[in-house]
Amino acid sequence: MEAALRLKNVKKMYLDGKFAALNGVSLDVEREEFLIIMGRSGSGKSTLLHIMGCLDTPTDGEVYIGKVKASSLSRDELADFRRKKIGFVFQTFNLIPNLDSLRNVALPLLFEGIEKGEREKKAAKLLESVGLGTKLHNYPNELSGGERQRVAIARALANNPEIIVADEPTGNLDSASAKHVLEIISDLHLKEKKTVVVVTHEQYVADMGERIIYMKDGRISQDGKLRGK
């Protein structure tokens, strides 16, 4: 089966090449499959997690995402690729302040050239599906962290990527909102087949993932699948 995602010996040098943040790591991803990336601060998980999600580019090596070569693409040819097949959601929500939950959700199928009535009515759906159907016309600043982090995902599924990367998505939780981003995020495993990568150094959370790398100095220090999965 091909890959959804694969590096080969990337690396992401700082500092006029004197830092790298990766160093030589290769890696494949499977379709469907729900990995889980953990190391301490400073180890290159978030630095991994941007490549893959092609927020970011690498020094050297190559980033492949299916059949495209992700790390030759152009800037512009890289945005274009990644709103279509990715769905990034961010520890600290990234929602923009003076647009609502339905407008927040439907900004990526602006870029589509998808008309009003149709983005708002694919917005209002995807809030629904995570819980926010009462919510499509408030603010970030009238809704809790759970919420605002559930806009978030929402928003991450507008085009219906085929993958879905998360850095540290509970961070900002308390453990019930946590509980409830959780279970979508799994669901869209389960249930919608996609293919999902978490930064998180929480242990609960690392427990819901099928296969679990550990990131050092770097480096892959450890791959393996997670017990009974």
Second form
Amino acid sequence: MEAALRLKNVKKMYLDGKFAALNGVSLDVEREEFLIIMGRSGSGKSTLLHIMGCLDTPTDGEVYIGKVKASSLSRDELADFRRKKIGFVFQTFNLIPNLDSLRNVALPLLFEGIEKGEREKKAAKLLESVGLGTKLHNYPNELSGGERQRVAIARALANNPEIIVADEPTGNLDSASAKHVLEIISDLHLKEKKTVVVVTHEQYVADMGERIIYMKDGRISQDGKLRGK
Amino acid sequence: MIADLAEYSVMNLRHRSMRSWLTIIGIVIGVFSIVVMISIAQGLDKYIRDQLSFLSDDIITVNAGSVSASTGGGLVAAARDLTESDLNALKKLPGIETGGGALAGRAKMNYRNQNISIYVDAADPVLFTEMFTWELEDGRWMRENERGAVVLGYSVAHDVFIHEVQVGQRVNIGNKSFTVVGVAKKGTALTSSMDSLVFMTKEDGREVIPEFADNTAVTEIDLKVVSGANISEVQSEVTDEMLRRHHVTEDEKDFTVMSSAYVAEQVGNITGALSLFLGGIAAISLLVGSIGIANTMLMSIMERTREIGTMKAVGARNGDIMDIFLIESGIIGIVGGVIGLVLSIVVSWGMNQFGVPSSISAEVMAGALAFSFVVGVVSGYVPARNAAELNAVEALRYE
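Right, the form predicted on its own is done; let's see the coordinates for the form predicted together with its partner chain.
Full complex below, order starting with the chain above.
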């Protein structure tokens, strides 16, 4: 089976090469796989996630998304590719404060050039799917943390991407909200057949994955399947 | 796509409405100042041209002396006077329909034992009757070859003497007795100097103005151009003929040939320079306004760094980000321009009501709007480019 994501000896250097956030990471993520990335702060897990999500480019090495060599794409090609293939979920939600839920979710569709009526229709449907059908016109400051994260998930799904990358998606949520958000992410994997990559510190989040890698000093220190999966 | 980005930009501006309006006020003041200043200069231009409307646009005037750069633009004293023979020669040029000469000088005038010194404008009657449109309040102009007849300027008839002078009465000028055949209407601001003149035929003028008594000199020749002729070409022919007759080169010219078109051009040059000067001063306030836009955009981008990172994460290209911020700064510019223009129109109208000439042309209106939009876009360009080039990951980490 072709890998959804493939990293070959990826390095990411800072401070003129004096500091390696990633120091030769090679990794295959299969289609429809649910990958968990864990590690201490500064271990390189977020940098790895950004590179896997084409939000950042490696200093060295190759990144493939499906058959496309993402590490060779131009800045604009990378933006187009990211918009179509990858959905981001952040710990701090990163919703646009002066846009209501509907417009926040429709934002990727705006950049895709989809006509207003169609994108709002699609955004409303996505918000309904995450249980926010009654909050289409609420602004982020009118929503709870859990609701904001659900809006962010709906936005990540706007262009029906193949891969969902989430950076500490429950990090800012209470346990009830976190449970709800994790159920949605789990459904994306199980029902929607998305490839999901989640960075987390939380063991209960990690337990949802199929495979887990531990990062240490910019390298993968452990890589294994979770028991029973 | 642009319309959608514009909608998004408007939402951002509305979200920070206080700051947006304060920035817009900067542009309003700038555009208002420029348009009002230019409207004053344009109003003045229109006013002067209206006042000069008595100058027919088919008249060429030849004066003794020349305007020379070497004398700082002053009129060089006549090396030699214009003469009757110059007049006769010029009248024969193909582009000339008719013409006349004029003399001017001081003379003594007596009416009911009151003596005053007046300025006499003595000319061929054709100048008064066919070439210039000076109107009379009473009587008529002198006829061809008529002797002993004068037309008085308004002030001479009404103000100068203790007793008003009326048509049909007799006055003495120099040592000669004249019958008043007409009184001129009160002149407008620019022609009010005519009010204190006395008009007579050239022949009578030679009798009463001492310096023209024993010669054929004239101080001015006025020529009417044939209908349909190109006045600039005829003006050149007149100049060439005068150079030939006076045996001088262009640099040694001892005469000046002017047409109403030339006068209009000079007026245009002066009011144009005035527009530029006043507009330039006012442009400083627009410059301050544009710095305000740049400052607002820079602040906005700093505050929205994470937002920019998010937009990049969801697939915005650098060009999209740049468009969003350019549209925002452009909107600030154009809204400021529209409000500034409306205010200037109101103020210009008010100035006209109080007698201050002010006129805003369609070109100035269109220019002000286009300029304000350009100012907005240019001021926002560098901040927008900075926003577009932000690194997405760093932008997302920005606190």
